[in-house]
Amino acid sequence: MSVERYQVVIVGAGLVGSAAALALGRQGLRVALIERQPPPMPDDAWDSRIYAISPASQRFLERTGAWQRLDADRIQPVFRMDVGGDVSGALRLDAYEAGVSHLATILESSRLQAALWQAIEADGNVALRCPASIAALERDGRITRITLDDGSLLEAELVVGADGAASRIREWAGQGSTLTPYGQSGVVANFTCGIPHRGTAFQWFSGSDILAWLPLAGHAAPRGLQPAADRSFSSGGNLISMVWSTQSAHADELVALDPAALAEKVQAAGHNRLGALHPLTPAAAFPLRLIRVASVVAPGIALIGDAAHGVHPLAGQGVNLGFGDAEALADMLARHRHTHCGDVGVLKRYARQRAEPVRRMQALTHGLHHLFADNRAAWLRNAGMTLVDHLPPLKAALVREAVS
C-alpha cells in the first residue's frame, strides 16, 4: 500500500483548522487536511451562528486569501459598542474616537467556512481528505502514521489537532484538560429591528446574564411587511444577531418560546433600544464552559482552537484566539522550515507565544463572569463602567488592545 507523506496533517477542517491549512500551505509546507464531512453550502437564509472577527484576525484571513472570497453584502463592520450595567453603569467604545477604522466585523460562520474551503480548493496547496475519518494513530519515532477509515495511510512530521473541544487528537496525545461548566447556556437567534443599528453592537450585564446584540449586514422586512412600509428599511441595516448568556434552565425556557414571544422577551431585555424586534431565525442554545489544557504541544503534536482552550463568550474572542493559534503556528514553522515540523523545541516556542494571550483572555472572561454573577458587586461594576466611560485615553487604549 502506498503511503502519503506530509510535513503537517491537520485534523479538523472547521474555521481554525481550515485557516491553519491555508496559512501553512502558503508557506510552502506539504499539508493535508482531514475532515469527516464537508460543510453545507450557505444559502440565502441567515445563519444564527455569528462571529465577531477582530481586525487582527481579519488581516490574517486576508493573507490566507479567504477574506476576499466573502460576500461583501453579508459582512458588517462594528463602529461602536454600547455596554450597559445593571442600572446606571454605561460605557461606549467608539472606533472613530480611538483612531481605528472599526472594532470588529460581524459575519456568519457558514459563509466564512465556505470562503475558507473555496480558497483551499483554489490554492491547490493543501490535500483535502474529506469525507474521511481516522481509524488509527501510531507514533513511530519522529513520524506519526495515520490510517484512515478507507485504508489510506498518511505519515506526518506534525499532527495538528483542530478537532474541537472534545478533541480526539488531544486525548490520543495524553494531554489532560480541565472542563469547568458555568451552569449557563448561550441562546442565539437573529431578528429584524424597527430602528437601524448603524453598525453599533450592544451588550447588557444584568446579574449573571449577559445579553448581546450584534449588527448584521443588510436589511429585511418582518414577515408580512414590505420594505417600503417602514423607512428604517432604507436608512440602514435592520438585522441583528442575539447572544443571551443565561442560566441553563432559563435558556431552555427561552428556546421553548414561540418566535414572537422570544422576540418580545429579547426586545424588553434590551430596553427597546432598536424598536420592535421580529424573529428571523429559530433560537438555539449551547452550553458555556471554560476549558484549560495542561499543554498544547507534545512531540509531533500541536493543538489549536477549541482543542487547545475554551473561554466564556462574553468577549466574543473564542474564534479570534483560534485564529491567533493558527497564525502563530504557521509563522513558527515557517521560521524553522528546515527543522523537523514535529520538533518539540519548535513546538514549545509556539506554546510559549500563545500561552499569555490565552491565559489573559481566560482570566478576563472568567473574572468578569464571576464579577457580574455576584449581586453584591453591582455597585462596583456599574461605577467602573461609568468611570472608564469618562476617561477617553483609557477607552482608546482598550479599543487598540482589542483590535491589535
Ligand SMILES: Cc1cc2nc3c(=O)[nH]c(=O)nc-3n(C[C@H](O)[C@H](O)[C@H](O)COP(=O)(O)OP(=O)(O)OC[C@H]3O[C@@H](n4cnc5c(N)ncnc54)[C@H](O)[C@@H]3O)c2cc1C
Contents of the next structure:
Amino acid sequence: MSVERYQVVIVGAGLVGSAAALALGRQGLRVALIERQPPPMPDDAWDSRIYAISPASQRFLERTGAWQRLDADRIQPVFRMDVGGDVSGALRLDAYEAGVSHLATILESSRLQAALWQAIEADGNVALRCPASIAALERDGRITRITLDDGSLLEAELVVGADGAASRIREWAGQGSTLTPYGQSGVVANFTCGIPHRGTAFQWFSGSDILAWLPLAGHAAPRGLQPAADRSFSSGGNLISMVWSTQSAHADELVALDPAALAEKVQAAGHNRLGALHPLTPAAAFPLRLIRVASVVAPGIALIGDAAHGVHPLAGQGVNLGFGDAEALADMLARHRHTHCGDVGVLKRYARQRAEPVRRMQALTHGLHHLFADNRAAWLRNAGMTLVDHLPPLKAALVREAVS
Ligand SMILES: Cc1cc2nc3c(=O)[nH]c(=O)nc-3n(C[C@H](O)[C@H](O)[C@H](O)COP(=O)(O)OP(=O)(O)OC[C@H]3O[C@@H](n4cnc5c(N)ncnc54)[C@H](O)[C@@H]3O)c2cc1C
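Having seen the form predicted on its own, could you give me the form predicted in complex with this ligand?
Zooming out: every chain and molecule, the one shown earlier first.
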C-alpha cells in the first residue's frame, strides 16, 4: 500500500486547525489536514455563533489570505465597549481615545470557516482529507503513522492536535488535562434592535451572570414587520448578537422560551440600551468550562486551540488564543526549517512562547468570573470599574492589551 509522507499532519479543520494549515502550507511545508465532517456552508441566514476577532488575529488571518475572502458587508468593527456593573459601576473603552482604529471585529463563525477553506483550496498547498476519521495512530521512532478509516496510510514528522476540547490527539499522546465546569452555559442568539448600535459592544456583570451584546454588520427589519425606512445609519446597523453566561438551569429556561419572550428578557437584562429587541435566530446554549493541559507538546506532537486550553468566554478570547497558537507554531517551525518538525526542543520553544498568554487569559477570566460571582465583592468591582473609567492612561493600557 502506498504511504503519503508529510512533515505536518493536522487533525481537526475547525477555525484554528485550518488557519494553522494555511500558514504552514504557505511556508512550503508538506501539510495534510484531516477533518471528520465538512463544515456547514453559510447561506444568507445569520449564524448565531459569532466571534470577536482581535486585531492581532485579524493581521494573522490577513497574512494567511483568508481575511480577504470575507464578505465585507458581514463584518463589523467594534469602536467602543461599554461595561456595566451590577449596581453602579461603569467603564467605557474607546478605540479613538486609545489611539487604535478598532477594538475587535465581529463576524460569523461559519463565514470565517468558509473563507479559511476557500483559501486552502485556492493555495493548493495543503492536502485536505474530509470527511475522514482516524482508525489508528502509531508512533515509530521519529515519525507517526496515521491510518484513516478508508485504509489510507499517512506518515508525519509532527501531528498537530487541533481537534477541539475533547481532543483525541491529546488523549492518545497521554497529555494530562483538568476540566473544571463552571456550572454555567453560554446562551447565544441574534436580535434586531430599535436603536442603532453604532459599533458599540456592551457587557453587563450581574452576580454570576455576564451578558454581552456584540454589534453585527448590516440592517434587517424585525420579523413580521415592514423593512425599516431609515437605512442611513452611519456606523453599524440594527443587528446584535448576544452571549449570556448564566447558571445552566437558567440557560435551559432561556433556551426553552418563546423567541419573543426571550427577546423581552434580554432587552430588560440589557437595561433597554438599544430599544426594543426582536428575535433574528433561535437560541442555543453551550456548557462553559476551564480546561488546563499540563503540557501542550511531546516528541512529534503539538496541541493548538481548544485542544490546548479552554477559557471562560467572558472576554471572548477562546478563538483568538487558538489563532495565537497557530501563528506561533507556524513561526517556530519556519525559524527552524532545517530541523525535523517533530523535534521536541523546537516544540518546547513553541510551548514556552504560548504558556504566558494562555495562563494570563485563564487567570483573568477565571478571576473575573469569581469576583463577579461573589456577592461580598459587589462594592469593590463597581468602585473599581468607575475608578478605571476615570483614569485615561489605565484605560488606554487596557485597550492596548485587548488589541495586542
Ligand atoms: C458560548 C461561547 C461563546 C464563545 N464566544 C467566543 C468569542 O466571542 N470569541 C472567541 O474568540 N471565542 C469564543 N468562544 C470560544 C471558541 O468557540 C473556541 O475557542 C473555538 O471554536 C476553538 O476552535 P478550535 O478550532 O480549536 O476547535 P473546534 O472549533 O472545536 O474545532 C475542532 C475540529 O476538529 C474536528 N475533529 C474533532 N475530532 C476529530 C477527529 N478525531 N478527527 C478529525 N477531525 C476531528 C471537529 O469536527 C472540528 O471541526 C466561545 C465559546 C463558547 C462556548
